[in-house]
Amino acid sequence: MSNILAEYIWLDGYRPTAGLRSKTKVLDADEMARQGAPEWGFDGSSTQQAEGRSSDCLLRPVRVATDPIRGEPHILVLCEVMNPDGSPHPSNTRAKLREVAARTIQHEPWFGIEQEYTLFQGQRPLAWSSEGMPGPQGPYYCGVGSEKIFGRSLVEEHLVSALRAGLKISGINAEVMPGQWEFQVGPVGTLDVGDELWLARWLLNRLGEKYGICVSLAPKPMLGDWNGAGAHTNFSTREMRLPGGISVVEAACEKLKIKHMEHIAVYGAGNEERLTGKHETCSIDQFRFGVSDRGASIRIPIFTAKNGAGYLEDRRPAANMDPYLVCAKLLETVCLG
């Protein structure tokens, strides 16, 4: 009899900003052969998901993927959380996103995320020293050099265990504000982009800890002259990518300066100390897109311009956002609105 490892991972009921839980289940190989991943529970009391007195939580399989640190044949087994009868639990965002997708289906979205995160010892990120703060920003984006980057071991050994575990990882880049990085999901269909990108965050914190090395996604994780941290979400319909997608695109826009502030709120906590209109963003409280406008709250990139069709990117959403709601509330605002 052979075992298989199965890694749980769910997320727990925090706000306003939810974590990454995991536990460890051993399963039969040749049950896992017949049967897949079974359900499990957990204690919801201890991640403010159910009260002590009733506090079972229901572990549902919705995405398995290699196992890149433990190696095959162990899985990664990203679940949603039910209630105790199988409906699903108020903190399962991806129950909702799941009733949005079906509603949308033909209109084909895609979806890009590009995660920045910044990298911390202790207290500090990794390019500040004990003897105070780095050089100003200039040199650290896309740089080359023990002065200017912090953190590769890291960051290239997620890449390589991201793509071990089948994610669509499209890039990787050291970002302005020094110890600060990006890795891009995508493009993939709805609910794909969310789990990949919970994915690739629960294998970006578990590396962390190989290395003693803390991953944030605060919005604005050094005050100052320094850029905030970001997801920027890129979208398109079929309607957007065909000749003349571009009315489309520009349309969607429009639709999404109504409806601004109601994406401002799933869009990640402490973003207003990220969106000032200054390093690279547009102010919380305004609305404009662009072509090529990376301080617009709407960037249309210049090769949609160009060939008269593509998508959009929506430089709103802070790093800390839920995937699963902002991929509902785009989806909501231009194909349901």
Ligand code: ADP
Given for the second form:
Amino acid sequence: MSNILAEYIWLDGYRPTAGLRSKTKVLDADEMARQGAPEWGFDGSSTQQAEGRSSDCLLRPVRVATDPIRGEPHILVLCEVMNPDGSPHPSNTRAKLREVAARTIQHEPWFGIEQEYTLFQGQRPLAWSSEGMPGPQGPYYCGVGSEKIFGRSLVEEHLVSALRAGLKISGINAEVMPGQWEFQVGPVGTLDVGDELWLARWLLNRLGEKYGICVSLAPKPMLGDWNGAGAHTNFSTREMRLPGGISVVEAACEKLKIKHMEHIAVYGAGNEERLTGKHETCSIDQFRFGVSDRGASIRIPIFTAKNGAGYLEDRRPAANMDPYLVCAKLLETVCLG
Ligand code: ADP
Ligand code: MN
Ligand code: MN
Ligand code: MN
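Return one more block: the form predicted together with the named molecule, after the form predicted on its own shown previously.
Now the complete complex, all chains and molecules, led by this one.
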């Protein structure tokens, strides 16, 4: 008999920003081959998902990936949290997205999310050493060399691990603020982008443990003349990708304009500190879209404008957003609005 170590991963009930939780289930390889990863449970009273007197919550596997840390045949099992009666738990934002995804499937939506994050050691980002503050922004973005780059070993290991887990990572880069990085997931379909982003976040945090480095998704980790951290959400439908789709992209922007504040409400806590109109953002109480405009709410990439078809980039979501909520809102506004 051989065992498979299955790391069950789920989102907790913390508000306004859910956290990641995981625990290990030892599975019998033969049983796993016959039945797949089984449902499981956890103590919801320890994750703000239940009262102590009736504490059981259910874990329903929705996506299984190779565990790149333990190696094959071990697996990561992303789960939805359900009530004991099998209905979705109120904290289960993926359940709502499932419904919206089913109602918009004919539009063949694609999403690509750029996850920015900041690496911390103790209370400070990596570049803020005992020697004090790093020099002003400028040389760090896509830089090379120890005076500009902080945490690359973790970042590289994360990239390779995420690919080994089968996640569709399309690239990584060092960001404008020192110690800040980005990886991109996609383009993939509606549920996949959220699942893969949450799995990639889990992997990054888990690998950080090896280095004694913490991952912050705070939208504005350092006040002052330092860039914040976002999660630009690139979005297209089949109609946008077909010849002449630019008019569909522009029509989508007009719809998004009307629903601006509804979107901001689910685009991440503390985003008002980031969306100031400075540091490549548009102010939180304005909505603008434009070709190549990195100071706009929605940027239409130059290739989309040139080709007359493609996608739009929603630059408003903060790094700490829940992709299930953001994708649901975009689909509701653009495809169902
Ligand atoms: P930026 O220039 O904003 O830094 P990136 O190269 O970091 O852009 O990210 C671009 C993102 O756009 C990637 O995540 C990619 O998956 C996504 N993307 C590319 N084409 C499409 C498309 N047709 N629909 C949705 N997303 C797309
Ligand atoms: Mn990018
Ligand atoms: Mn970026
Ligand atoms: Mn971007």
